[in-house]
Each structure stands twice: as C-alpha cells, then as structure tokens.
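The form predicted on its own is given below as one chain in structure tokens.
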Amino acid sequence: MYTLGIDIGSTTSKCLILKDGVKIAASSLVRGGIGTAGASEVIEKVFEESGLVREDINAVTATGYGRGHYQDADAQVSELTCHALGARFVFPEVRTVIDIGGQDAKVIAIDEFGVMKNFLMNDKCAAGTGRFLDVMANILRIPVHELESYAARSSTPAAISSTCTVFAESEVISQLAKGVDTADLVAGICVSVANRVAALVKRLGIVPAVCMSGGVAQNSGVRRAMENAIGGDILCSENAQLFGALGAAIHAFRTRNFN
C-alpha cells in the first residue's frame, strides 16, 4: 500500500511516498511554493524517482500553506499536525518540535502518545524564519546553503540587536562597512534567528527530547546557536525538511486504514 504526502510551503514544495505506513519509498523537493508550479513539479519528480504512477497511490494528504491549491488530495491537514507526525516517526522520543520554515517559525509540544497538545507560532514577522536568512545571504552575497560553513569559521559572532528584518538589514550593511568579518556576521545572524525562536520555545516550555524540522534545520550554525539558546541538545535528521510531507503521508495511511 502506497500513500503520498505533499507539503506545499511558502518557498518550497516537498513530496514523499510511504510504503505500508513504515518505509519511505521516495521523496522529492522543488524550490517553489504557493502560486508557482512547485506542487505539480514535485509530484512529477517523486513519481519519476519511485517508478510509480498516480494509480498506484492509495491515498493522498496535502499540508502546508498551499494545501488548498492542490486539488488531487483526499485530505488537507494542518502543517502543525503533519510536522508532529513526521518528527515522531523519525524520533519516537521527541516531545518538542521546532519548525523553522520560509515564512514562519512554530514550536509544537507533543505528548507521550505522539499527539500535539500545544503550539506557538511566529507568523507576523520574517525575523526568525528562513526568509530572514535569505535576505541576509543576499546582502552578504553568499549562497544561503553556504551560511553554515561561514558560521563555523567564526570566533566572535557579531551582535545583531535588531529584531526586525528591515532594521537588521541596515545593521548588517553598517557592520560590513565597518569591516566586521563576514564569518562573524553570519554567525551573528544565526544567533539572531536562534534567539528569536528560542523565545517561543521557552514560552511554550522545553520538554526533551527536542528536534528541529524544516529547511533551516539543515543549517548547523542555527542549530548550534539554538542549542546554546535553549541550553540543551537538539535532534536533527537529514530528512528534516521532509517532516511535513512525511507526516502527511502517515496521515493518509492512517486515514485509509481507519476507513
């Protein structure tokens, strides 16, 4: 039995096919979210990778900001629920999920049965999100995927005091003009993101084990800064960006079996 989960985010579309509810058969990721061809492209890509066709799929669940734009789903489910499901599939011991996406940051509390019991979200400001990192990488003229390598070379992270993306942009430009080392600026940017999100984590309450999901989870500079900010270890998987799609595929499997 094959089920498919598609996570249509604000900047990236992710898709995953699950076999019998326990094995990842294929996954794909395409840059491009709401209002783009990302959804259709990521579906086409996952079928190419798996060798399957739509008729092989028993159930489809869509999640993410753009889930309402995908008409071929049997169900549409909140990304909060799906990230909780996906995180617990990979880390059965997880109780707190930190999801930093392109346009928002979410902290999800999970009980011992894997059920989401509470959450907090920052969706009013780009600070503390992937968008903030994109903006800063553009200012520094560094590919966003290289930020973590710059941060690793820093000995003294620069202080980024502004909590607003617009003001932080001016602050970074000013520090560049003063000759502040780029690696220290990048490390400071990572710390700024981590501190912003850590404030959400602390408000919700830190219950270990803690894991990160979303694309920003792949940035080790942010992860290390987040561990320092919350005072504890954070679990991370190479599939962290797929947790939403994975949770959607799990939901599709459970719903199909229940019905």
Second form
Amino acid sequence: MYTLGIDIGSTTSKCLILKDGVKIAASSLVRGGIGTAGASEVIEKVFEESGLVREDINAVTATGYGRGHYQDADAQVSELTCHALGARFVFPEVRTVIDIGGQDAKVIAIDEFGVMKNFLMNDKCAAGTGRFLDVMANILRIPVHELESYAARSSTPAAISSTCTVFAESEVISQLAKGVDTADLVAGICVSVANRVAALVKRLGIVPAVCMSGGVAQNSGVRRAMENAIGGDILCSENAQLFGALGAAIHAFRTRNFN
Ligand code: ADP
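Output block for the form predicted in complex with adenosine-5'-diphosphate (ADP), input the form predicted on its own:
Let us now look at the entire complex, which starts with that chain.
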C-alpha cells in the first residue's frame, strides 16, 4: 500500500510517498509554497522519482499552511500533528519537536506514545523564523544554504540587539558598514533566531530527547546556537524539512488502516 503526504508551506512544497506505512519510497521538494505552482510541481516530481502514478496511491493527506487549497487530498491535517508524527517516525525517543519554517516557529511536546500534549507557536513575528534568515541572507548576498558555513567560521558572533526583523536589517547593514566580519554577522543572526525560539522551548518545558524539524533545521549554525541556548543536545536528520510531509503520509496510512 502506498500513501502520500504533501506539505504546502509558506515558501516550499514538500511531498513524500510511504510504502506500507514504514518505508520511504520517494520524496520531493520544490521552492514555491502556497499560492504558487509548487504544489502541483512537487507532486509531479515525486511521481517521476518513484515511477508510480496517482492510481497507485491509496490515500493522500495534505498539511501545511496551504493544505486547504489542495483539492486532491482525502484529509487535511495541521502541521503540528504531522511534524510530531514525522519526527517520532525518525526519532522514536523524541519528546520535544522544534519546528522552524519559513514564516513561523512551533514547539511541540509529545508523550511516550507519540501523542501531542501541548504546543507553543510564534506566527506573529518574522524574528525567530526562516523569514528572518532569508531577509538577512539577501542583504549579505549569501545563498541561505551557505549561511551555516559562514557561521562555522566565526569565533565571536556579532551581537544583534534588535528583535524586530526590520530594525535588525538596519542593524546588520550598519555593522557591515563598520566592517564587522561577515562570518561573525551570520553567526550573530543564527544566535538571534535560536534565542527567540529557545525562549518558546523554555516556556513549554524542555523534555529530552529534543529534535528539530523544518527547513531551518538544515542550518547547523542555528542548531548549535539552539543547543547552547537550551543547554542540551538536539537530534537532527538531513530529512528534517520533510518531516511534515512524512507525518502526513503516516496519517494517510493510519486513516486507511485503522478507520
Ligand atoms: P515552510 O513550510 O513554511 O515553507 P520550511 O520548513 O520548508 O518552511 O522551511 C523554509 C525555510 O528553511 C526557509 O525560509 C529557509 O530559511 C530555510 N532553508 C531552506 N533550505 C535551507 C538550507 N539548505 N539550509 C538552511 N536553511 C534552509
């Protein structure tokens, strides 16, 4: 049995096909989220990669900010549920999931059975989200996937005192003008995002094991800063950006098998 999960985010569409609820058969990721052709392209890509066709798929669950716009789904489920399911599939021991996406950050507490117990979310402010990193990367003219290598070269992260993205943008520009090293600026930007989200984690309560999900999890600069901020290790997978789509595919499998 094949089930498909699609996660239509604010910046990126992700898709994953699961075989018999246990094996990842194929996955795809396309830049372009809600309101773009990203959703149809990511589906096309996953079928291309897997060699499967729509008729092979037994159930589809959609998640993400754009899930309501996706007509070809049997169910639409919140990102909180899907990130919790996806994270637990990869890390069975996980109790706290930190999801940092393109426009929000969520911290999810799950119990030993994988059920979501509680969550906190920042969807009001770009600071502490991927958006903050995207804006800063743009000013520094560094591709977002290269931020981590700059951060790794810094031994003294620059202090970014503004918590507002717009003011922080001016602050970064003025530090650049003063000749502050780009690596230190990038490291400071990573620390700023990590500290904002760590405040949410601490409010919810840190229960190990902790893992990161969402696109920003790929940035080791943010990951390391987050470990410093919460005072403990964070599990991370190279598939972290796909956890929502994975959780959606698991949800689709369970709906078929347990209802
Ligand atoms: P959404 O679901 O809201 O579209 P994602 O979880 O897909 O969000 O994450 C998107 C964010 O991930 C982007 O805003 C960007 O900052 C970050 N990101 C994407 N790819 C990378 C990468 N290779 N390295 C570091 N950060 C990345």
